[in-house]
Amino acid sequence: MSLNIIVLVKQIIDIDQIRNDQKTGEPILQNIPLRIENLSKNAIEAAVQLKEKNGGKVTCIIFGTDKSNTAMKEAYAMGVDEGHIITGYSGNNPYLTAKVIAEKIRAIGDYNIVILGNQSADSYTGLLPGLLSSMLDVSLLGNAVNIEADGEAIKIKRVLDERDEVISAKMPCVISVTQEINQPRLPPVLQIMAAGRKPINMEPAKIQVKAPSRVLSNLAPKSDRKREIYEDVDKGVETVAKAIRGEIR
């Protein structure tokens, strides 16, 4: 059975490279380049294998901004078949995320699987695979270390802390996946070029959802060692010890 999978990719500043400004503890963000979150990588590494196992397409979607276009190149190189963009991000809004892609989605119509990565980098909150569920009244199979498509159905593994779980679903369905599920593809220079040549998909966000919340601060927190000096040596050494065993405990 052929499936049309569709694959969520999240596009991040390289979080490696911001530093806090001395003075004022925020983060410098100026001229930081732009890149397509780790685990977005390994969902459209696991939908390109679905694909070249079980014959198909797969979509990607991108909510972000007009300079997504080189993230979506990069997905298309790494075997992705068509891409949208969906401007008007600002923020780290799971539901208004969600809303925004729900309606995509269900605008895309025919599919039978959403694919997207369990968190990102840049928020940490895993609500998105959850929220995306709900709002399309599909199953979700979270946390996937392996995917296979079983008939109608969709079988995951998952490993869980004393024992690994495998479970399945009808299709449609969204699954989120791990880190641990595949090694993203590093893509020959030939797809690389023929990326650039394919047609991307933009459009506006036409769903308008005020955030339950804002952000009050987001300035790093203040840390100050505390400095003692010792003349007498082994007071010092007794002093030190004391300390890492306070802390081993």
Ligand SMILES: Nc1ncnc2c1ncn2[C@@H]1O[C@H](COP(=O)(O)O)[C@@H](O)[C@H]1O
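Positions refer to the first chain, counted from 1. For clarity, every value in this text was computed on a predicted model and none was experimentally measured. Whichever C-alpha set is largest while still superposing within 1.5 Å between the two forms counts as the rigid core. Compared with the form predicted together with this ligand:
After superposition on the rigid core, displacement of the C-alpha of Asp234 between these two forms amounts to 2 Å or more. Fitting the two forms on the rigid core leaves the C-alpha of Asp14 displaced by under 2 angstroms between these two forms.
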Given for the second form:
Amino acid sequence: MSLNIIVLVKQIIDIDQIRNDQKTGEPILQNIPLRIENLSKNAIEAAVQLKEKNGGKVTCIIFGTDKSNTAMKEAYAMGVDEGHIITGYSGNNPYLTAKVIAEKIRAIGDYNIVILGNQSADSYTGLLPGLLSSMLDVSLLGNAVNIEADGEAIKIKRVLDERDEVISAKMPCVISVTQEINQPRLPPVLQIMAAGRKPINMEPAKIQVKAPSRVLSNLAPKSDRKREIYEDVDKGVETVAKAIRGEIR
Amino acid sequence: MKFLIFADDAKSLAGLATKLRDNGEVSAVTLEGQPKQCSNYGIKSLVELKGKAFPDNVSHVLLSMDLNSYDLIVISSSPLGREVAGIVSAKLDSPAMTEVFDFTFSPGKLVTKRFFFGGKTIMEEESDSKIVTVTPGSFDSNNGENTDKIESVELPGSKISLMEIKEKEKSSTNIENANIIVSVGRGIGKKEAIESIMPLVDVTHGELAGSRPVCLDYKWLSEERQVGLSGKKVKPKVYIALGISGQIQHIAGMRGAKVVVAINKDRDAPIFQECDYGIVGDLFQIVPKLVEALKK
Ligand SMILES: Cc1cc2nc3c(=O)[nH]c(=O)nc-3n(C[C@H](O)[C@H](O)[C@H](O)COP(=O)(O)OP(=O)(O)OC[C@H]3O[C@@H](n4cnc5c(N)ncnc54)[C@H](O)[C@@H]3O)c2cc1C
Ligand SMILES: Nc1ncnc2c1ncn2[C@@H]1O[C@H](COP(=O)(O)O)[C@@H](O)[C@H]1O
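Could you drop in the structure for the form predicted together with this ligand? We only have the form predicted alone so far.
Below is the whole assembly, all chains and molecules, this chain first.
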């Protein structure tokens, strides 16, 4: 059975490039490029692999801004067929994100699977899979490290602390993936160029929800470590041994 | 105040109950087999869910309880917990604060702390949220009053079916309670190299732990030994990081250590910003020397 797959992609600022101001502890966010969030890339790869195996179509939704074109082009280059950017994203508010995305998915209507990351790499919220499965009233297969279509049903393997499980549910369903599921592909140049010419649908979000929280502070964690670094190994070993003995006693 | 906790495991439940019980009355829901290990942490009434737990049937049971009568619903952020939290949040039409590692109450408000920007910052927020998910291992537990009432509830059917299950070997490790941790990163190069680290583990009576690539990607160590944002949060007296670069997601798991020692061949590795004592050099040369020095 060919599959209609919706993949959810978040665009974030490149968290690996963020430095914190040494004095104030404030993150310096100016001039840091945007990129696709880590788990969203795994989600795209998983969606495209499912399509390659079963046939079908991958539709990508980004709740982002008018700067989200670059992310969508990258998604196209990886094998996404159709892209929808909904603008109006203004910061981390999973409840609003879920409502906006659920509405778009209902408008698209015809789908078998929604694939997304289990916890996004910047905010680490992890709430969207549950929120969306509830709002769409479909089953949630969470934390997949492997996905297989099996007739009318989907089977996933998941790795938990105490056990590994294979679980299954009838489609349509929501599937969240973990980082271990795959190694996202690096698309060849030709594909990237072709992706640049593909049209992208863009529309503003219709729903608004007031931010559920007020940010009191957002600063680098304080570190009071001593930072005694030894390049003279023998001296270092002596000092470290003393420090360890002091604590063991 | 009235609190309801959902946690799949007794340990997280005990920690959350310890944190909450001085602020009000604590009720809790947990999975089958857990209550006997968490019936003396000041939880007033406890519900044990019998049967195979999935996000849909667990949230069904929670939603059939009078959730509006609680001031705060606290959910342990396990994979199941997060999924349940999302469903409950949607059904109650009530936004949740997520993945917090600490929280306090200021009159009428919930003040929460969580990592943001992938662990580079700590975000402190104030909200009216009625639902919060808490990173497992965030709170220590200590004994409190006995639970008066333990009730069993059979889980209803789920739309999800379990096809296969493979229990993992239960190991006796619990790095969260370790006094000394010797933690290895990708810098050890291969699984066999762990042998050469063991003398240091033995001489310090420590526990072995590792970074995410070591535990998850290469499986040189088992997953329950992973330290970090998506692993265990540890608070040993001494944390010895060997061949770990010190990415922020790793630091997020060992920030509670009293003394941090780092051995890394790269002078500019970020771990040297987050350690008390650092030695620059090849860990395979330094570790034997350190073992000798500790034997003296
Ligand atoms: C959402 C998310 C969650 C994550 N959660 C976690 C988590 O919970 N825990 C975690 O650890 N990571 C986590 N990560 C991954 C994290 O970003 C890093 O990739 C990881 O911590 C790096 O592991 P490492 O330090 O072992 O490897 P590397 O970064 O490759 O570092 C290896 C180090 O070893 C040193 N080295 C090499 N050879 C030697 C030698 N002979 N002697 C001495 N030093 C040597 C090198 O100089 C280098 O600094 C997460 C990432 C994401 C995106
Ligand atoms: N603004 C967004 N637009 C589209 N998808 C998103 C957005 N935010 C999160 N997601 C998806 O949801 C996953 C989990 O995010 P979260 O629940 O916020 O941790 C991410 O890995 C993405 O796949």
